[in-house]
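First, one chain by itself: the form predicted alone, in structure tokens.
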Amino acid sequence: MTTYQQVLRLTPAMSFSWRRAQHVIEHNVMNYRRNWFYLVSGFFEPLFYLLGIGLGLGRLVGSLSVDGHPVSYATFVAPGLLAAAAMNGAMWDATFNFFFKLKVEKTFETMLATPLSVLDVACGELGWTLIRGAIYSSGFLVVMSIFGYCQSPLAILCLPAAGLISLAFGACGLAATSFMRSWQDLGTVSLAMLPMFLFSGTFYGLTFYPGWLQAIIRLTPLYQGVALLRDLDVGVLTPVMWVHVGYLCLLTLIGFIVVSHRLVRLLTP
């Protein structure tokens, strides 16, 4: 039987698996039982973009338009950096964090001599991915409100829709993390992650960037998680965010897949 039909086979287990999963998912909260301060300390870089370059910036930028409605650039770029926030959170334990557990620490063969199964392993490390990018989401969401930048009563779903956010770019990261050999490999993260950061439309919109360079951008995922986000903000419904939707839970299936592949391979005699 090969890896993919061994993974597809224990697929139909998946909703007993998230129950065994959440053991994964307590082992990672155990691990930052000490260190809760590294915890939440993503959430702060997101911040202080918002207060220096949307408060500080946006003196000078002025307003600017989302789908007809005017906001202030501040208002403009903080959905953005949520949804930024939303990948750092994911992205940190899906790539450092697991490589560390995968190839140095080797926790996933110990947890393996236990009743809990590949799938499970997976299943507990995507789920504490979608954790601490909701840790981080809900802070800023929160800090989006005290000043005053949700627009909308429609806003309180960019909650949801940022952990969706979390969870692509975290079944992407642990899938891209299992083909990995060495800490340099890594550096490959940074390198994907800040283009993503500064050009999918979280400081300006796409009509400020050439149309060849717009065409790349809208295949992003956090571009599509930007453009949800921001719309949801204003308070805008169109059957576009169904398409955003479609495809970052498209991301999430098939990081899962690829994911669950690889440590099949790779911890399985």
Contents of the next structure:
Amino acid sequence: MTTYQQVLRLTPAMSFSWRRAQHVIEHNVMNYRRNWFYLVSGFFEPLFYLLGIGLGLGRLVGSLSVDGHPVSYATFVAPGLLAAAAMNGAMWDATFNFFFKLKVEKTFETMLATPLSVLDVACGELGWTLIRGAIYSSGFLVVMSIFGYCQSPLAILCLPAAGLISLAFGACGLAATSFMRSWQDLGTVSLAMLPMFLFSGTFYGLTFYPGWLQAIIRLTPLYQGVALLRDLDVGVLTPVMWVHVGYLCLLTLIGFIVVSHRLVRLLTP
Amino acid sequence: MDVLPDVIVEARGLQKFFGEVEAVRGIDFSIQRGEVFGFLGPNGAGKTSTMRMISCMSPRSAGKLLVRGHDPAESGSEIRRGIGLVPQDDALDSEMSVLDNLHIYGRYFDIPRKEIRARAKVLLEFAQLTDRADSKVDNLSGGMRRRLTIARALISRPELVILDEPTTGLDPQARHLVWERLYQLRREGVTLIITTHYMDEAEQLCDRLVVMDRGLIVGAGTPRSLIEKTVAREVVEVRLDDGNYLSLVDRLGDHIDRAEILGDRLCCYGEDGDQILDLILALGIHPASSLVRRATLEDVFLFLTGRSLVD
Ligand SMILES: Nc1ncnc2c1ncn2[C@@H]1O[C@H](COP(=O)(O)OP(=O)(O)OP(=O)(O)O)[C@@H](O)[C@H]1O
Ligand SMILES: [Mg+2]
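Now that you have shown the form predicted alone, what about the form predicted in complex with its partner chain?
And the full complex, kicking off with our chain again.
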């Protein structure tokens, strides 16, 4: 089982097993069995944006173009909201819920008294952020196709791409949360998420911004995700996509390495 | 068939540092399979630090440690599979029901769901929580939570159960119920490690124990041998109006083994308490109050550390 680390040598040296990591996911599922309402409610947020801004505001905006394809404004906005759904689903669990389990409920200490290792815990928690993100993004993608905002059969590739967005945000979110000391600190993270949601090309392209600001925005994971999904939605495959994919993979890897080392420090002093 | 080694935990020169803080400063002990082994000590003695090292939740800083025949540094996950831990703070899933707490804990040990359901039924009975199976943990009393934590630790049928202050904060009735359950486990052949700062608990439950103070073991043995070896069989506590204890001790001389002034009382230790009291009366001294009792681990602790165990 330790071969994973021998390949990477970047995560803490300890045993890891998928089977044990699954039990960490199972814990989350059990927790949400009682709170399924919260799980479902998160799905409606991007839907409301789609109806309010995509359809409502879209009438004023008219049509736009993606890679030379003319599309309605709602079709333009939909992939952006899909990326945001993948982000928000993952972030909710990676921030508030993770903090609660880490600092308040001591859930992970309990897990570490059993055969589970820190690496199992980190992996299971990341897996759960992916699942939560995937629930929202797949639901939203279904809505998109019903409304006719999917322009190409290739739009189905939005699903794995959205999964990658969830993973990148999940891993970075877990890593950031592991440094938080209070609920107030966490509030700062939420505050930083809002401008990212609004300005990362979700609702309009970057051409309005001066060049230096564009460069910064291109570095945000949400921009990378939105750009990827928007191209897939209209069915354009470009080599640049691999840059987006590579960037999101890199963030996932860095986030995971950081959070697993932090958990070793915090949980096994 | 594997022959199980008799020693289930073995520590030599075991140490634990947290930066500058030396929580455990080199302790030796070995725990036999099937016994109830106690760690007695005041706040900050290093009990929890030691428990966390034994349960492979915290790496040791130095020394040797073998648990269930393995080194925690190498096979933590494997060792923990056979350990049931009752942590000092229950760390239950407060949002979940009693039954779900048992269930998910069993899952961490890879136990099939059906098997967990069967075991949980028995354990709820054992912990007298059957009628609270569906209550949220938030709504349980402290004693119920403690019993649930003990039940949870048993779901994997561990051969070694580690209990960190199992009865702290419980009322006498709840404490006796927990003790009862621990006796039952012992009869079933489970090895128990218990930490406590209640000397009566240690005396009642433990086959053998060590007394810890400031990260060191200051005494070891069976409760009775420890008492008789360190202090004496009996104690006379007297309170004098004039408080002139030193002269009394002088006059008693060799008739007592030891004497200790404890606040406003004088404790005289010897083989026969009544005889010592008679002697005091024969000296023409009339104490404001007097009490003859058997020496306890509290007295042992006082002797070993010069401080009282529970202030
Ligand atoms: N994670 C930690 N970081 C820094 N210091 C610690 C940590 N855990 C324990 N200590 C210190 O180690 C010493 C021993 O603590 P420990 O919890 O082992 O004592 P204890 O015998 O269990 O006490 P109590 O009866 O209060 O539970 C204390 O001085 C404590 O402050
Ligand atoms: Mg303690």
